Every structure is written in C-alpha cells, then in structure tokens.
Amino acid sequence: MNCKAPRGTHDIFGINALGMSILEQKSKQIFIKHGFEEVRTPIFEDASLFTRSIGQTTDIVEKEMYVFEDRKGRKLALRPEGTASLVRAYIEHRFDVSYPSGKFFYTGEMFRYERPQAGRYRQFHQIGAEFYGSLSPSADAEIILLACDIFSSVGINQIKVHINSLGCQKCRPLFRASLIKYFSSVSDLCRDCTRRLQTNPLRLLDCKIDVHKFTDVPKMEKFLCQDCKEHFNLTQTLLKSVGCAYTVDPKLVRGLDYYTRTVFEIRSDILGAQDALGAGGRYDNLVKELGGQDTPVVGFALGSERVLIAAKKSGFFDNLNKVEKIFIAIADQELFSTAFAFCVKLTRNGLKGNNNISVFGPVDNKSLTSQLKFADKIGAAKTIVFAKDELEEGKVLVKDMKDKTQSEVLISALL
C-alpha cells in the first residue's frame, strides 16, 4: 500500500495550518468590514458550467480540469476556480433580490491537474471576493485595495500592482484582429501559440516561450472605445487618490475567457520567478452568459499556499510562535482532579496579564520526571507543578523550562 499523499497534494499541519487559519480569519475580517458576505459552494459542479464560463480554449478546460461521471452518467468536475460556482449560486438563488449589496466572498479548495511547483498544487486553496451589480470604476478600485489589505495583514508589504484594460465587446474585436495579423507574421510560434492564434490570440501575450520574439506588439490602449478608456482612467485616478502605486502593463491578460475591461495582478519580488500572489478583474458579461440577468461583476482571488510562502519570507510566521505554552504537572497523583480544574480555568481565562497562551496537561500515571521531559518535548515555556506542601499554602511551583529555575507562586496570582 502506498501511504503517501497523491502527487500535487499536501498535508497542512503545525505552523502552516495555523498560518492558513490566520490568513483566512484576517481575510474574513477585512471582507466583512467592506460589507461582503460569505458564500460556500460545492467542490464539484456540472462540468459544462466551467466549460461555458472559463472558455473551451483555456488551459484549465483543455488540460487541467478533473472531470468524472457519476453513477447516472452525468459529467461533473471538481471546481478549478471559484467565480463560476459563485455566479451559478447568484443566479440560482436570486442573490440580486435577497442580497442587494452584491458583495460576496469565498474560501476553499480548488483542483487543477498541472505540474506541481512551489506554492502551486493540484489541490489548493483560494480566497476570493466579488462585487456584483456595479459598473463604477470605484468597484474595481475597491477590489484591488481589498486584495492589497489582505496581503498587508499577513506582513506582505513588498507588492506591485499591475493593471490593464482588455476592453469590451465593442472594442476588443478590433484589438483581437490586430493581434492575429501581428502574430501571423511571427515565424516558428510554439505549439500552444500556434493553437491559440485563431481562437484566443490574447493568450499569446503571456507566452513564456515566444515572448522574446514579440516586439512592437499592438497595445489594447490604442483600441479602447471611449467608455472603456474613461473607465480605465478613472480606476487609475481612484487608486492614485489613496496612494496605491501601480503599473499599467499592456501585456497583462488573464487566462480565463470571461474577463472584460479592468484586469489586474498583484505580485511580490519576495517570491522570485513565480511572483503572482493574486489576480482578478471585471467579467461584466458572465452572469448573462450563464443564464442570469445582465449584471456587471468585478472580483479577485488569491492562492493561499503561495501567499503563505510570501508571508513566511516576510517574517509573519515569526510572530505566530509567540504563543506561550504552559504545561500543568502533578507531583502527587491524588492532586490530578485539582490540577485538571486549574487547567480548565487557565485555558478559559488565561494567565493574569497574558492571554496569548496554550495549555497542556495534566497527565496522570506518569512520574514527575516523565512529565517534565514531556513538557520539554512540546516546547513548554513554563511548567506549573501541583504538589501537596505548596498547595496547602495556596501555592504551586512554577518552573521556567528554559533557564531551569523555579519559584513558589500563589494560585490567586496566576488566575
């Protein structure tokens, strides 16, 4: 029997599990401050949902989706991203009526069959938010700032915001035709670029193989209609007004077909070559394309594993180790119930002047020497020992496990 996790998956435990929980908690706090409400969707959906929303010619649909048939022959897929599922829920439950603010967030596992690398797994975690019903550039700016705030909350301040506009259904066809004409003149395109040339030419802009061949590539900004140009300009103005530095990146595209107008990516040099922390943009036509009302949407998602790598490199994990471990020991077995009651009070109320603790023990039927050895193994900072003589005076022994000193302390001084 192979007792290892499948390739591309990983177990999350210890400090990494704590970091994941804190990232999700901090994200939820920020979302709620901005008026966003949580939605939890199934981890699998009808496969056609992703085919229709993400696009037939995307890498996700062509290569990466986990698709399977259930016992009745229905084709299902593990969700590769969160937006399509949230849009489906928005339409199915008429969120436009019951939640007029239109602000939602999600957390959870996603699945993509791709080559595993640092911070990228076949089962991974995403955190995302989406703002429905607003055509205003202020929604674009709010979503970008929301993402920046989350990164800052876990100590990642070395970030770069890249933005671009992909135009709309009115102006993008002109840009698309110009790209096809340009790329058709480039010789020896890689296999993916050759395949995408007629179906999804925007994806050629972020090709890592042929990028050195592309000089003087047409830029979308020259093709933007007046409405898209004004939208993009005002988005930039709003970002500037709050001191958010950004770079307009003409080569920035998104790997999914549903994006329109604003797209953005937030990167950090601290990650090295794989520098993307999160990304998003507008998808104003997606709700209607999936059978709902004509509803504009702007949103983003971040990859939790990659964000935590950046957070660790930024020193955020150093602060997670500051929880003080307290071990409760007994010198006499008959004091077990007394020590147990004290342990419960300490766990619930904390030490006087220090609530940032975790409490272990007591352990029965073990010698005091064995208990102290165990306290060392778990990294306890202090061990509180219950012994008969001291307890008669309302005291316990407090051992400092680092410098091996001990003192008698009144129980009333601890609780």
Given for the second form:
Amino acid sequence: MNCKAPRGTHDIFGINALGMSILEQKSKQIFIKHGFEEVRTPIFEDASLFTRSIGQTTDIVEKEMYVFEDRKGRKLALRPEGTASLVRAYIEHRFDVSYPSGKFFYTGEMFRYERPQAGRYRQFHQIGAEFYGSLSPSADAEIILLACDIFSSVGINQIKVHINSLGCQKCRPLFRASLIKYFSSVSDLCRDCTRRLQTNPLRLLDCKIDVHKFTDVPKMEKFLCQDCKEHFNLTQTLLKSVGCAYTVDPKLVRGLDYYTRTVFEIRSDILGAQDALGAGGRYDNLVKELGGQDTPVVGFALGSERVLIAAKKSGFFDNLNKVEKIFIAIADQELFSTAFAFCVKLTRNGLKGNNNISVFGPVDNKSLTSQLKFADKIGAAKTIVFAKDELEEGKVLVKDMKDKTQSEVLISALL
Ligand code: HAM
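The form predicted in complex with histidyl-adenosine monophosphate (HAM), contrasted with the form predicted alone above:
Below is the whole assembly, all chains and molecules, this chain first.
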C-alpha cells in the first residue's frame, strides 16, 4: 500500500495545526465584532452550481474542478470555493426574503485540481465572509479592511492591497468590445488567449505569457458609467479615511466571472510566486442569476495555508511555542497512581496557577533514565520526578531540562 497523501494534499499537525486553529479563532472574533454569522455548507454541491456561478470559461470550471457522479448518476463537485455554496444556501433558506441584509462567514476545505507548488494545493482551506444586501461602497471598504485586520491579527503587516472596478452590466460590455478590438490586433496570442478572446476577453489582461505584448491596453476606468465611477471613488475615499494604503490595478480582473464593480486582491511579497493572501469583490447579480431576489453582495476569502506561511515568516509562530511542556516521571513504579493523580490536578489547575502548560506522563514500566530521555525528546522545559524518599516529606524533584539543575519542592507549592 502507498502510504502517501494524494498529490497536492497535506497533513496538518503540530505547530501548523495550532497556527490554523489560532487563525480561525482570530478571524471568527473579528467577524463576530463586525456582525457576521457562521454558516457551514456541504463540501460537495451539484456541479452545475459552480459552472453557472464561477463561469463556464474560467480555469476553475474548465480544468480544476473535482467532478464525480454519485451512485444515482448525479453530477457533483467538491467545492472549489465558498461563495457559490453560500449563495445557494442563502436562496434555499429564503434569506433573500427573510434576512436580505445578512453578513455570513465560513471556514473550510476547498478543492482545485491545480499544479501543486509552494502555497498552491489541491486541497486547501479558505476563511471567507460575504456581506449581503448592501449596495453601499462602505460594504466594499468594510470587507477589505476586515481582511487586512485578520492578516494583522497574525502578525502580517507587510501587505499590498490591489483594487480595481470591473463595472456593471451597463458599462462593462463597452469595455469588453474595446478589449476584443484591441486584442484582435495583437499577433501571436498564446493558445489560452486565442481561445478566450471572444468568450472572456477580460482574462487576457492577466495572462502571464502574453503580458509583455499588451501595451496601451484599454482601461476599464475610462468606460465606467457614472454610478460605477462614484461607487469606486467612494470606496477609495473610505479606505483612505482610515489610512488603508492601496493601489488601483487596472490589470486586476480575477479568475471568477461573477464579479461586478469592486474587485481586490491582497498580496504579500514574502510569499513568492503565489503571493495572494486573499481576494474578493462585489457580485451584485449572482443571487438573482441563481434564482433569488435581486441582492447585491460583496465578500472575500483568504487562503489559510498562504496566510500561515506569511505569518510564520513574519515571526508570528515564534510566540506560539510558549506553552511550557512538563513531564511527570516516576523513580519507582509503585508511585504511578500518585503521579497520575498529581498529573490530573496539574492539568486542571495549572502549575502555580499558570495554565499555559501541557502535561505529559507518567509512563509505565520505563527506567528513570529512559523517561528523562523521552522528556528531552518532546522538548519538556521541566520534569517533575516522584521518588519515595522525597514523597515521604510531601516533596518532588523538579528538574530544569535546559540547565540541568534540580531542586526539591513541596507538592503543595506546585498546585
Ligand atoms: P480566489 O482568489 O479564487 O477567490 O481564492 C481566494 C484565496 O484562496 C486566494 O487569494 C488564495 O489565498 C487562496 N487559494 C486559492 N486557490 C488556492 C490553492 N490552490 N491553494 C492554496 N490557496 C489557494 C475565491 O475563492 C472567491 N470565492 C473569493 C470571494 C469571496 N469573492 C467574493 N467572496
């Protein structure tokens, strides 16, 4: 049997699992402060939900979805993102009628069949938030600032916020037509660009292969209608009003088709090639397109693995190891149950009130030497040794594993 996780997937344990939980907890605290409520949707959905919302000609739908048939021949897909699932849930539970101005967040695994590399996986985690029912630019600004707050809560302060506006149904067709005209005049387009020229010309703007051929590309900014222009300007004014630095990036088009008006991506230089920590934008037509009431939405999602890579590089993990490991050893097998009872008290009450500890031991039938070796191996800061002579006086031996000193201490002074 091949004991290896499938390509592009990974096991998360130790400090990385702890980091993941802390990131989720901190995000939840920030979401709750902003009035967002948690929603958990299934890991798989009807495949057509993603095709219809993310877009038939996007990379995700064309080549990255894990699609399968169940025993009844239903075509299902492992979710590649959380936005579409939440829209489906929002409509299914009639929130569009009963709870039109809702704020929701989610965390969980997403699946995309991409070429794995550092920061890009086939199974990864996202933390996302979606603000339903507000057309106001303040909702766009709130979402962007909320994402920045999450990054800073795990020590990532060196970020770059890129924003753009993709306009609306009224003004985007003019931009689209102008792009088709422009790109048609460029010779030797790559295969993807040639294929997408008519179906999804916006995507050519972020083509990594042909980018050098595109000089003087038409900019959406020039085509924005009055409403979209005002929306974009006010979003920027609000970001500026709280000192949030950003760059207007006309090439930012995003790889999902549902966006209208504001789109954004938050990047970090310390990540390397896969530099997007998180991204999102406004999608005012999707709820209606999927059968719900006309409801504008703006949201974002971050990639937990990438955020944790950046957090680690920013030194955030250095403080996570601060839990003091304490090993309980026995010099005599008869003392096992006494040491066990002490262990239980220690885990419940802490060491002299310090609850920032983790307790290991006692272990059965091992020599004291091998117990001490084990304590070293797990990185214990202290080993508390139960020995007959000391115990008769109500004492134990406390060994400092780093400087190898030891002292006799009253048990009552430890608990
Ligand atoms: P997205 O840009 O496809 O947007 O993904 C959001 C974030 O998920 C990315 O910025 C990245 O950090 C992470 N991510 C994406 N693919 C991978 C991967 N293969 N491996 C590791 N991390 C990855 C969305 O998914 C939209 N649903 C965001 C949104 C929410 N827009 C509006 N609301």
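Source: prediction; values computed, not measured. Residue numbers count along the first chain shown, from 1. Rigid core: the largest C-alpha set superposing within 1.5 Å between the two forms.
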{"query": "Large Cα shift (2 Å or above) at G272 between these two forms, core-fitted", "finding": "yes"}
